[in-house]
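Just one chain follows, in the form predicted alone, and it is written as structure tokens.
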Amino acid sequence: MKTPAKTKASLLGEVILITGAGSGIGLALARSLRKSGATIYPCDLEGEDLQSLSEGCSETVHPTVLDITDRLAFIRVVDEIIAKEGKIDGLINAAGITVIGKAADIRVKHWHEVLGVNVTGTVNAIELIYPTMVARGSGKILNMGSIIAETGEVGAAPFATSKGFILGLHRSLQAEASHHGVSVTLALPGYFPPDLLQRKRIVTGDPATVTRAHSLCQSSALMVADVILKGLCRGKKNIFYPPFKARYYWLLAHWFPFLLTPLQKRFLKGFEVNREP
């Protein structure tokens, strides 16, 4: 059997639970992580991808069926394998869902579905496992956070509103967690992944013009997964993608917020062809 790789060595042989592992970038982490020498827990409440993870590694790879915002659900599967393997040493947060459309026409069913997965699904997830890691002295957290969380997003308000929420956790998490031994990563992508920006995601606009309007660039999430993975394996706080993009549209947002309103405003071009909710 091949060694794994050095840059992937600090998770030989631990047990890792990833969210949000049946589409997009959660899945190309998934899939990432079935060479890093680690058993991996995925989790997801659909995606005929998931159960296909474990093709030629079922000793080591576990799909497993979660609705994360069902916390009773979350607890047995936390239990489940906590009594199999006696512990979870990673955690790693990439289930997350937006609503795209202008503010005005997003309805209160819409927030409740974003902020549902991206931040109560975030909070059971840090709820039931970041105390193990704790209790133990050591463990991995990443969460997936946005470039949006500082910059904003027209026509994204409920999903730049819960990757500010993961941004705060993660300012707030960090300091106490490392007292503890427990690394905690933030991913900040500069873009949407394709499976975030499906058509029956789109509540107003032309799914054309908005998907354009909102991607910053077309890299697939496997590139993205194998930046992530590295920058969580050599401790990283943050990881930015794409590196230097990402990061200039962050220092933006920091020192020069007025420069955002007209790039913000580009994007209301894509909502003048309204669509049914």
Second form
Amino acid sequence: MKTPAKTKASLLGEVILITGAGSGIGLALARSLRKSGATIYPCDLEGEDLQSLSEGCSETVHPTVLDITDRLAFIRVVDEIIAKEGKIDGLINAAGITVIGKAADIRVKHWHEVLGVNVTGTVNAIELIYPTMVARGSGKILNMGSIIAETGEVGAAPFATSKGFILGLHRSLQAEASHHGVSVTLALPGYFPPDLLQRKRIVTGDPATVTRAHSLCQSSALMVADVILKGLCRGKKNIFYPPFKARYYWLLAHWFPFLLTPLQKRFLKGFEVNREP
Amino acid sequence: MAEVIVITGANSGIGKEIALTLAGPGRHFFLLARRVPELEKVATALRETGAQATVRPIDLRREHAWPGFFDELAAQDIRIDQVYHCAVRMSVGAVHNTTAGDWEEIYRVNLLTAADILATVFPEMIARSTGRVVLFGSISVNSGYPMATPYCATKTAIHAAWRSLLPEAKRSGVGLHYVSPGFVDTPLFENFILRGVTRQQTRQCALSLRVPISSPRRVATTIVRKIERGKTFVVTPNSIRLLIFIFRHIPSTSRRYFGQMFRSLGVEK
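For comparison with the form predicted alone, produce the structure of the form predicted together with its partner chain.
Everything in the complex follows now, all chains and molecules, and the chain you saw is the first one.
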């Protein structure tokens, strides 16, 4: 995908670390940033897509294998980047996993898995990189939230919980970071990319129905990445996707949460009808 | 068979007062907290009212103790009827001064324990179509809380969990309650993890915000009364209700509050 000219100018010479760049929105963001003039460090667990990012631009793209929940490994990676480049200008926290299922079927291990990647991973990234940004007095952080942090979502409680964490973190951090010249942006996609909804991640219900029910829209990760990058370069604080529908649900949850009840009941019904024997 | 009530953070503050409010014959309390002497005192007070009380020292900051505790009760064929997750940890200080250890501690006590409760007791309650889980949030859920980011993040997460699970709880007749207390005079304020700020500054900050500070006993009584009436979203005291409304719907007002907060904590622009 082509990077818009305005995006290019503002990213020239920047060093950006992207977590979760092996799939979904993270991968799409990394692909869009590949030839933007920025030096990027896409991080993820081992994956073909991750390695293929550096094809043709191995000078500026450095795929890094990293388990973001492993703090010591993260420290090593951050130290290496700072030793080599001298700074990290941008941090994109795109890593995320989900588990879909009724409360009765979601076990302790599922909760720990989801909170481990979405919460601990993000905290590790911010705890290690944000202080270096504060010290330099500049930097950009993009957190991947979701509108379900505010609306809640039946059948995706661990994911909603982890995104709630990101929302609270974002709101508080934003007020602080502006004092230190660091800008913090929150992306609020209103849909699950297909990568998030792999079959093994759905513990109850029929995957096709669940996927249909849990998406505000059917679109590609590339389109989301495009909207996010544009918003980021314009200095937006919250980036909704799809821009109108997601914002509409967000406001609804904010002002009249009870209006979302019928929607949630429908989700719940979907699980019950399609419950696998 | 006695009604089994589990309370985390039962040695002081809201947890202790909730235990004392609920005390009475026919109830069996499991009190979970770190400091045993205080816990024993609460247990003695409960026993005097005719209730049974079992003290369980657990350091939720470090141990990953909850699933083990739940399994242990299940093995003894004890079914939990009510859970109150009152244990809480909070730090005051800028994010760049907050250490990995602080994040870990706050995450484990506030959020991971709540998640464990929702993953173990809650499904079992749904299967039985009875029971009650009470989670504690905060007014910061509505606006963010700079200088206490880990606390705010974990509380916002609890709010999201409550909203996601409420329809399922309602359908099966399980009570899933979210409580948003205002500023309560609890030892939480004495046990802050302080990073780059002094206790004196934090106290001044709390005073400068001019938020009414209520007593834990009154708050606990209101919470229990409202929960027993079946309210799933409990805000107490009532004056906080207005504050929440303003923070939620006019975000710029919270910014003014934050400015005041930064000034009294000595954070320069």
